[in-house]
Structure formats: structure tokens, C-alpha cells
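One chain comes next, on its own, written as C-alpha cells: the form predicted on its own.
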Amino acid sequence: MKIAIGSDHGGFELKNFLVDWLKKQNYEVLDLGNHVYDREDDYPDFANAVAVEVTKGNADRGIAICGSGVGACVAANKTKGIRACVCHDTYSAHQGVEHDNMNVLCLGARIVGDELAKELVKAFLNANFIAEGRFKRRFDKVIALEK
């Protein structure tokens, strides 16, 4: 599985930690930056970069990180085909994929620490969409909203 990941200054350290950890877990990682700490960078640039790589099919899933996760989530969701959610608990991280076909996990580096972030990413990456019944029906309605 190929993972696109990006963050602004608020998530810089957590992104670097997760990039190293994901590689050790044998994931292919597309690190979209920022690659140097820049207090003046902007979360929409990195959240959009993640979203674009997911929608192009260059990554199977994405992770966008900022201070709270909220800004990255708002920005990522502006890209058609992206279903990004802020998750700071493991239930939401896997349920968002299983029920809602979430494809970008947004994390708040000022909210979660390294160990919880690993658990959230594991829950997100190990989940699969349940493409049947009410979940498929609801997903189809969400897709219709984009049109």
C-alpha cells in the first residue's frame, strides 16, 4: 500500500516520525513535505498535495497533519473524491473507512502524541470499506453530493 503524507509546521515532527515508522512497517511512503521546518508554511498546501496524489491514484490513502487536524481536513475535503476526517480515536479511524470510505486521515499533532498517532494510522490503514447495504447506499449519496 502506498501512503501520501504531508504536514505544515504544526505537524512537522509527527510527520517525520510517521514517515520513518511507516517505512519500517513496509509501506511505500510518498512524503510530500514539508521537508524543512518553516513556521510560515500553510496547511492547505500540504493537505492539497496529499489529496491530489490520492485522487490521481498515486497513493492508496493519505495522511494530512497540522496542529489540530481541522485545517488539514477542511483543505483536503475541497478536492473532489476526497473523504478526509480528523480522527483522534481508533474507533473513528477504522470506522470512517469501513462505513464512509474515508481515504485521508487527518491528525492534529498538538492533540495526539507519537504512540497514539501510530495506533490511529494502523486502524486507518488496516480497515476496508464495507461496500454493501446501508454503507454502499450512503456512500452513493455522498458521491452524488459532489456532482
Ligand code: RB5
Contents of the next structure:
Amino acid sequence: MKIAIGSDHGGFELKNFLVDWLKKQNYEVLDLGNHVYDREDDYPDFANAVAVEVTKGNADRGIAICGSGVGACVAANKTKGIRACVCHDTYSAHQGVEHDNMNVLCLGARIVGDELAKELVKAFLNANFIAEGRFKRRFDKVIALEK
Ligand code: RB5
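What I would like now is the form predicted in complex with the ligand, since the data block earlier showed the form predicted on its own; can you produce it?
Next comes the full complex, and the chain you just saw is listed first.
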């Protein structure tokens, strides 16, 4: 599975930590930066880069990080086809995929530590959308809202 990941200065260290960890787990990682710490950088640039790679099909899932996760989430969701959410609990991190077909996980590096972030990413990446019955019906309604 190929993972696109990006963050501003607020998530810089957590992003680098997760990039290393994901590679050790044998995921293919597309690190979209920031590649240097720059306290003047802006979260929409990195969240958008993640969103674009996911919608282009260059990555299967995305992880967008900022200080709170909120800005990254708002920005990522501006791209059609992106279903991003801040999940700081493991239930939402997998259920968001299973029920809602979430394709970008947003994390707030000022809220979660490295170990919880790993658990959240594991829950997110190991989950699959249940593309049938009520989940499919609801997903189709969400897609219709985009049109
Ligand atoms: C940057 O300082 C911070 O505002 C940003 O990372 C994020 O928390 C926005 O939602």
C-alpha cells in the first residue's frame, strides 16, 4: 500500500517519525514535506499535496498532519474525492474507513504523541470500506453531494 504524507511545521517531527515507522512496516511512502522545519510554512500546501496524490491515484491513502489536525482536515477536504477526518481515537480511525470510506487521516501533533499516532495510523491503514448495504447507500449519498 502506498501512503502519501505531509505536514506543516506544527506536525514536522511527527511526520518524520511516521515516515520512518511506515517504511519499517514496508509501506511505500510518498513524503510530500515539508522536508525542512520552517515555522512560516502553511498547512494548506501540504494537506493539498496529500489530497492531490490520493485523488490522482498515486497513493492509496493519505495522512495529513498539522498542529491540531483541524487545518489539515479542512484543507484536504477541499479536493473532490477526499474524505478526510481528524481521528484521535482508534475507534474513529478504523470505523471512519469501514463506514465512511475515509481516505485521509488527519492528525494533530500537538495533541497526540508518537505512540498513539502509530496506533491511529495502524487502525486507519488496516481498515477497509464495507462497500455494501447501508454503508454503500450512505456513501453514494455523500458522493451525490459533491456533484
Ligand atoms: C501552525 O502553527 C498551526 O496553526 C497549524 O499547524 C494547525 O494547527 C492548524 O490547524
